[in-house]
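In the block that follows, a single chain appears as structure tokens, in the form predicted alone.
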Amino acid sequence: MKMAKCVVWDLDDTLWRGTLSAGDDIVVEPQIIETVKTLDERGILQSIASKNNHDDAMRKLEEFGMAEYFLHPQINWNSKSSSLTALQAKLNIGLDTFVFIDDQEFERDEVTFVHPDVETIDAADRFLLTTLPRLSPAHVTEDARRRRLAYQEAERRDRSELEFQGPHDEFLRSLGMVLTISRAGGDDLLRLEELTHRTSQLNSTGIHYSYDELEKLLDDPGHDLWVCELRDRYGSYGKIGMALVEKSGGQWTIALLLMSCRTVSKGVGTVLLQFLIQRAEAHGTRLLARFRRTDRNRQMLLTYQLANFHVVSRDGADHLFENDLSIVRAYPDHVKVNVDA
């Protein structure tokens, strides 16, 4: 069972009873109040498609103290297909992470119709969302209950970004980041556990590692678990990656190599791999990689092809890279590295 990610509401007689246009009495109820902060802090995103006027539904949702829970409200009168579909791409995760409510069957199966991935609830079932399973992660560590937070802080990284007069590189630059990688600690294995399921872009394998397994490599001295931590002028990214090393002799292998999708754009997104590099190269140690090829993680395998790793071996999607440490690059300059090790 994949965990949902984000949760979609329609509003007239799903968030709220009433139907804002007809001038009806709008009311929320108490407990769908506490369903969307129970949900947010559990670190599942929530957002709207309603077709309503947005203006009008917006200073609603004000009026109620609720607006600030949506990401990227879709008010508007087409599709709600369509509203998921700019969803998705404002959020960058997977359709089949999505749950959508509503009250009306004929919009569950226009969405079930162009999105087969997408789960739909009818808006009678409301009140039982906290108790789904998809929606009751059986840990939820602070970076989650940030979460909503975290693209709210993103969303204003971009309007600077547009605002921005000059090149690309002069705002990242301006951003202030720093990246702090770390070994892992015990307090990091919840956050690790959920990357390695919630990450699937840039992410080596796809093989997801539970608490107790990254516990018992987190003391295996034969293995080094490293995690890393971006911050900017905007606050904290949280933990957004993390590298798992198996140490043979002079051998070492990454079995898993991860990062948020979310640090694509602000050029980090190799950064831990350029420190894995670094350190093999100053320990004088052969570097080998595993990579499994999936359906969603070809940006990983150019980010290996691309910082010199090659093919030893295949077995079907299995692959194992190894780079001769011949190209050993610096850090990018708009990021500051700290590293804890």
Given for the second form:
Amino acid sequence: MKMAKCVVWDLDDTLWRGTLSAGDDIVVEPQIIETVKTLDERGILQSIASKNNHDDAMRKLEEFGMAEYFLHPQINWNSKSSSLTALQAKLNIGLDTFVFIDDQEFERDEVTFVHPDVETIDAADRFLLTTLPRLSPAHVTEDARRRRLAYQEAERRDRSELEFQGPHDEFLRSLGMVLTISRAGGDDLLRLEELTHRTSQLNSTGIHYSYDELEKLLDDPGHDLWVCELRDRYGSYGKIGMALVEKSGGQWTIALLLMSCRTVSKGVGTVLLQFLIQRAEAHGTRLLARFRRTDRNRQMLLTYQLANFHVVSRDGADHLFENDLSIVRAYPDHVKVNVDA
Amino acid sequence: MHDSGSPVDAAPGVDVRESIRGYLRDNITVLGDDELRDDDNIFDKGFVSSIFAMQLLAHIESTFDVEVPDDYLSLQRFSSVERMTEMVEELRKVRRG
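I've shown you the form predicted alone. Could you give me the structure of the form predicted in complex with the partner chain?
Everything in the complex follows now, all chains and molecules, and the chain you saw is the first one.
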């Protein structure tokens, strides 16, 4: 079972009772408001696919105080499958992580026909949504709880980037980014477990770590577990990167390095690696790194090799890198780096 | 631009160099008004972020119709206009067989 990431609601006779364009008295059942809030708190994103007049429907949602819960509402006269296509592109999550709820069989079938990976649910079962296993994550991290807010902040950021006249790095400078690197604590472990599962592009091995494994590493003097958080003037991106370093004798080996794809365009992908290079140099230890090539992590390979890591040995997809520490660079000037070691 | 008779293929040395130099100049503003020489190390001159490196790689691969293999993704090969030009020419020779 793959966990769902987004619930897409129809409006008439699904999210609310009544047909807006027919001039009905529109009512939202209290349990529906509860359902929307509960899913939101679980870190499940929500949106809308409704055939309605956009402005009228949005005004109604505002009236009910519900508009803020929905990302990129698709309220238009196009097919629902095309609304799902648009949402998939905007949210950048797999179609197999969407759940679509609608009272009309025709609409559910149309979506299934075009997107067989989308799970469809009859509005008659609307009160059961919060009991579905795919919508009931075992753990809810702080990052999950504020996931919708993070998407909304990202949207504002993207808008101001579009409006920004000038080169990209000047825009990055204007964001006032602060990256804080610290040792992981017990309350970071859920998020770190989640990061190892959700991150594929900027991930040095693609190996998943469980909560229990991470908890053991946290207390192990032979390992350093680093976590980093990124903030800018729009808010926090949350905990977006981690590094696991094995320490033995006079050498450190980076067993895992990853950065969330949320930050890929922010030019901070190299900072954590630069931090480890600077630290190894200051401690006078050798610095090695394990790297496993996957079909997704070319950017991480590029990041390592441009940071002057060289292949020492190789076994199929598994590489061992070493950095001779002859080149130690300063952090990029568009991000302020705080280290809390 | 993929046909063998296209301008890029006809005069490899000049156009590859010109194109890479232009791309760097347009995208690294820290260079300011400094002259960018073909043998300047771009990593020393201005910060090259991981995302910029990816964009540069995509530019090189699409403009010159080459695929840069994993073991070519090194600091040495990407360090300057000169080195990147050499790399592209080497990869095109391989492609032609």
